[in-house]
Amino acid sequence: MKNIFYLLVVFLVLFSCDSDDDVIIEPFVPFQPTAFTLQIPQYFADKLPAPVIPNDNPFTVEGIALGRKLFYDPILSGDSTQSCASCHNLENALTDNNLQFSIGIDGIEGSRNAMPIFNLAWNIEDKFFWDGRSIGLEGQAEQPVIDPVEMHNTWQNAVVDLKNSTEYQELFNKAFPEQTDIDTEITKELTTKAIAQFERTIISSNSKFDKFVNGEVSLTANELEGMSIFNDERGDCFHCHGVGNNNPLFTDNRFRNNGLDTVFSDIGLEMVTDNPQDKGKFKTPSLRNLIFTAPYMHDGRFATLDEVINHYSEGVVISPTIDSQMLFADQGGTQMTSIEKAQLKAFLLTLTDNEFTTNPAYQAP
């Protein structure tokens, strides 16, 4: 009798519930990545156009964090031993440990020197590699993964490895959230977008020269004279690398034949454009952080900064596509004196940003 009573009570309680009440299901609200504002040095803002940021790949805190992790993770290489950072070491201003040519996962040596990675958000040409074969940083990030001499992988395999990682699934969900409650589909395109976001945040702008421009320090007499040599025909550097404090990048990001050879084993830009007028033209690199980025030129032929200066002073050779800005090519170079060379070098070393190579924001996460 007691059990029947309890059953009756339960029945009455259940029956008293309104059967018309629906279970309330909260609508799905997709995760909203945190917008990130690039901190642009005032000197850059005063002298340069706005950074090149694609409309379909805006900065977010989560996207940058994902790109930073991918940059340092060897997961993208064919045998998971090599990352982007393997050939772009922060201590060397994101070049390759003073090597003439980088070595890929199969022990094969490349044929061009690793370019530094900084201030790329202001590349108005938006063309990358020494020969300009990739458009945009997103396009640049695609190439090393599939290059048989470098990371020697396929994007299909790289994406599978990323999908098999629960950590990466979570990071992609946050950086590029779907508008539904399903996981983000990890793709090559999203991977390269994240890497590009991180690379666009990498800024070098705190050298002695920058502090001089900002009125914080003075340059020595030799450094000041070296700046004058840089900015006039004695050094003739300014045509390609910017005039004084009017080009913080110290490159025009254009492609030029700077009088290295008369016969070219590497034809440079012509390989991309198929235009004979582009034979022997290579991207003008920045002169910032030269103390960290040796060896120099597209093929790393010069081991020291002194050799570079000597080239422009008396080592220039003429070929049909030599750049029109090489004003003294017909006499082998600008013919600087030994004192002028030393003063020019003193100025170039003021472009060293020691804080850049130890910046925690650019180190491995």
The other form holds:
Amino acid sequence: MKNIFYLLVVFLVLFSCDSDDDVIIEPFVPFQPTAFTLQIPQYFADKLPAPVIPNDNPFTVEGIALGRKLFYDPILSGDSTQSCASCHNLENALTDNNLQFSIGIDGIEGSRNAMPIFNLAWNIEDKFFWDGRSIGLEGQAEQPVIDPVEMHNTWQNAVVDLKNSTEYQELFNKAFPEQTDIDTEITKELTTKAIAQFERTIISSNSKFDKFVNGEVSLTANELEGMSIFNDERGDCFHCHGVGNNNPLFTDNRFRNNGLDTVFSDIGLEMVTDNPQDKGKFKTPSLRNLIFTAPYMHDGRFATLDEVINHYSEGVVISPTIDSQMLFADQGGTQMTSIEKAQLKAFLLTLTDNEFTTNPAYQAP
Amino acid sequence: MKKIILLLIVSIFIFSCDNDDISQAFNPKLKFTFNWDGEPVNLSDFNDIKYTNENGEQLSITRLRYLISNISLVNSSSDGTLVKDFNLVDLTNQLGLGFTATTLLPITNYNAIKFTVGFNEEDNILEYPDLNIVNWNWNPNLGGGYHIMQYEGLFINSIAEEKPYAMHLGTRKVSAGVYEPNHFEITLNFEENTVLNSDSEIEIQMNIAEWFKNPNTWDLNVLSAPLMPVYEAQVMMHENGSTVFSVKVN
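Could you output the structure for the form predicted in complex with its partner chain, given that the previous block was the form predicted alone?
So here's everything in the complex, that chain up top.
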């Protein structure tokens, strides 16, 4: 009798389970961001290795869109008045409006010239800033937010401001979705990942020189001669900035003392490595879009391209860490004639990419 | 019982095959080192005028990188099995100073390692994105392709001034549009009965001082920089390069 009773209980439990199954519970399906494939210009694909894209921060359409919005939004600054774009204006190839030094939210001037932002996905050493102090674009994006002479904020505050925005919450949910039905936790790491994704998409590859390489246009006689000067000892530019036909970046992203000073008020790379042999070394910048990026050098000391060319021609000074590829340092530079200088300048200006500075994909969303 | 015996035989056969495959093959390991007449040269020795060349000039080293290609191991049954297509040895940036090849080679006696210093003519016209991005290209007006070596520093000249020197090796320009290749082949013999296996490390040594010695005693007061367009300097570097390399198996 006892056994029959147990059997009945078991049956009841089983039947009650069956009736529960009639209630359909929809399983949670996490949002899947849309994968994004970077369109690499053929000239870059032919000449360069694959871009540096971290495994833990792959491109997605939603991530790039979020990064772009963040780049142009003053929400990250201490008083919500400055965005990344305040000092990185697309019309100036993402430099600071021809200013020598950028001015932060407190009206304080920085001490280095704002660097341009393009073709950074090919920075294979992945070191950023003039002194290479940040690893990865994600690491770079952390810095201006908390720099007291730039956005002068804390990441804690910036993240709180983002969390208070329903729009941003939705954008983070889509860019970095959770696997369960909860909001994505907005963090500094995800914020910088999104900005880095956007910055990696920024490519400048449509200058007159690019079109020349692609066989679409011809260079003038002066421009061609300028290219020869660039590539030989008269200008001796190519050791640091590459043979243009082969290195579309016009930099190797390495750090050099290019003979600007004998005494250094800014020790550059040495600040990061603590190695006196790195004193006065700064990142070799790209030579693309020079027409938009004045003034020049890490401290913006040269207002014009002519001044830059004059420096390399007769203004180089020697110090213990001067780069040994400044072959003519002992005579002050390469000693170009005025005609050679003009031809070199003509060539450098063929690296102007007007399509880049007006590209809608890089403008404010 | 019959089945068990059969299973045992099959198992022994399978295990013995596995062991043989592993024990008879290895991935060659290479290491690249530098010395000045036997004294090791490392990055920490850079930027210090502490070396004296054959001609008596005191000098420092500030940059040193070179390229070798078609790196092959030679044994009695093969005149050269390719280990790696090319390797840019960059002491300055501490890159390419060693590698383990992906090629699996038999564990046996090897006689020598051989390689081309630079690229041969056929390879020098190909595209190498990994070299383009580190500015390894040779001036197109001097024949193009890629550098073979960039070795730079400062020396004290005959009137006691510090001057730069730059031993850049690459295609030789004879005249406008006329060029000569400048790569050279090196074969470094191992000691007799050298068996290479997965514990072996082949150390390619460069004696930097040799660039200034044999057969040409180099006078930096005459040839220092720029040397890329100087035909005579390119020939002399090419000739002196034949004695700079040696090998040791660790």
